[in-house]
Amino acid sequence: MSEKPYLHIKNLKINFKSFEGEKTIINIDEIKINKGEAYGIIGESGTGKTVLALSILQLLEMPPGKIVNGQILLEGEDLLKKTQKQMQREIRGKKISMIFQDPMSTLNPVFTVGEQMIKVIIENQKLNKKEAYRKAVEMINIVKLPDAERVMDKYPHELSGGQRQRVIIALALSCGAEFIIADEPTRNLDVTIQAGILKLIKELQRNLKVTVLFIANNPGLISATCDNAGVLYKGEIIEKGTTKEILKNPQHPYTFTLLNAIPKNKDTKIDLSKVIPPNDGEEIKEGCIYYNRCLKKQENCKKEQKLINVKDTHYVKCSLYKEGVNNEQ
């Protein structure tokens, strides 16, 4: 009998209300994340990645957001059934922490790093101030910031972008959380700093046995950090499998497009007509959500799409493939 997943998202549908009416933003059949695993969600901006992350923590504004149906199970407990008080007392910080894109929106500019970390540790781990200080120094050392005590005395604006992001990771770990949601944590950093943060997240995941949900619009970031991944488009998982399966052998036309939008080297020129298909304007009520942008669309694509097992642990939501057939491209 297979072990139950640590985080299990089932039949999750989230709508947003606007002046045009209700629109479905998230429509996920299933995501399974095992304990100690790093799982990646890849997709372009505006496809619902952050909405999914905020939903797990029950931080989504309601309204305009509305959970239509589904479950988000953490160790078998449905987070969507918990009250805000329960989420605050039992889940946020203590079990799940989130690393945001912009550390300056998380850190308070009028308090030192040490003051903020000590406050979080006292609230979540019930330590006294002296113990909390020692714990904060320990966490800053874990995220490999040199001269931890000096860092404790600094204000956020006195740190570089990469240093601030390491402080945010230290804060997330300080709460004792075993599950970290990293929402494009390297987006505002330059490439060399990005590499250091990605390496740190991977090391912490392995050494501390934390579970990581890593959200990115750049597939290359997923390859450096994640064991398995799902491709999100307009709120739906349209392809999933091991990171290697998805990046080495993309099956869905959207995944192929996403991967080919990244230059392989500085001399590579991209033919945008092959990478970004034009929107032909034809909307369909059912069927593939990628239909009006797809270069390979067929009449079959107007029917309801289901995830098909193409090979091993590799699944794709596309009518170009058949269940149980080796669909290697």
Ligand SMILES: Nc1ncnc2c1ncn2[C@@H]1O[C@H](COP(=O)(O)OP(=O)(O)OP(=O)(O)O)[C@@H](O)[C@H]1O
Given for the second form:
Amino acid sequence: MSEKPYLHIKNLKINFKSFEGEKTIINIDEIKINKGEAYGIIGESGTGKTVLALSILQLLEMPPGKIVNGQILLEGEDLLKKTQKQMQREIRGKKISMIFQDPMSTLNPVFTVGEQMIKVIIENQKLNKKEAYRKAVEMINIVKLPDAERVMDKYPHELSGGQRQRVIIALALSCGAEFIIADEPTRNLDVTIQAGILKLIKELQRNLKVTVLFIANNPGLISATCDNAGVLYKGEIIEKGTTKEILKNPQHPYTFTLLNAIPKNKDTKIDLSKVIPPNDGEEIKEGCIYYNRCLKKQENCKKEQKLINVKDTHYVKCSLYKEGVNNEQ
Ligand SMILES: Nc1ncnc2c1ncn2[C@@H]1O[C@H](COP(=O)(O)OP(=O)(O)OP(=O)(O)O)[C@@H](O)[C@H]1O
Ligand code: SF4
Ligand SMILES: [Mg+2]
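Form predicted together with this ligand, following the form predicted on its own:
Entire complex below, previous chain first.
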């Protein structure tokens, strides 16, 4: 892949301070997302997905959060070097918008959808009220909510969960954002509604050439949505590649266990924390992050692990593999 990435995360380390001291929450060697692609991050609850998403937008609360080192380059410019003012003026909403798993955390219950959309559009684009209204209707149509003018007059509580999530996507796009971070946007929705939102995200990526970072707890959700993906475990990317490489041919013992545990019926929800082996209590200070759960561990695993290219665009962070050898199993 010689193309210069649109978003390039390099050596990102984020700690959280607590009474017990500092704990590393994110320790990512590298993630590259190309312009116009949908990139998936999968990982179980508490693994750092939201912390990662918030850090891209500099929305992480600091303290307790602390960026220890690293870069988050958007088209070559380090977002971590920008001031809050610059992030507000140039990046949030204008270039990058975030869709949270709970739409009510974004929508204000006391204003109609139309009032909220028009306000955001006027704040971000040089349009008068009438033009902003037209733009808002256009965006509601784009997210395929029927009867857009009626939707404009509704309060958030008058919409279903799926409709609210579509409004959020319309809001995210209405300021011209070209990069959407979708943090488990379908987690609280039932399966059919979930499928509709995933389809919509995929269509927006294809038709509007929006770049998407799609975060999911359930690996099954990325198959229809994402081109490439990374598996996050305790803040580290332990495997990455094309979605097909990850889902069809997982190599890291954690990903392998995880994917084999997914029910064949993709509509069944799984609790990822219940499918991986239990912590055997053996702590190591350095080395593999999965060590105390891994059933394949060996002495080598106590050394620092690096992402190793196992085949084509497929990378794994595990001592069972050797760099430069086609050793996909
Ligand atoms: N403000 C905070 N202060 C201290 N620790 C935090 C804070 N926010 C998150 N953490 C810790 O960081 C880790 C990652 O949390 P994060 O919310 O990113 O997980 P997640 O992968 O998004 O989980 P979920 O799938 O449940 O949304 C967790 O261990 C969490 O306890
Ligand atoms: S490095 Fe070792 S402990 Fe870690 S996943 Fe690979 S085999 Fe298991
Ligand atoms: Mg989260």
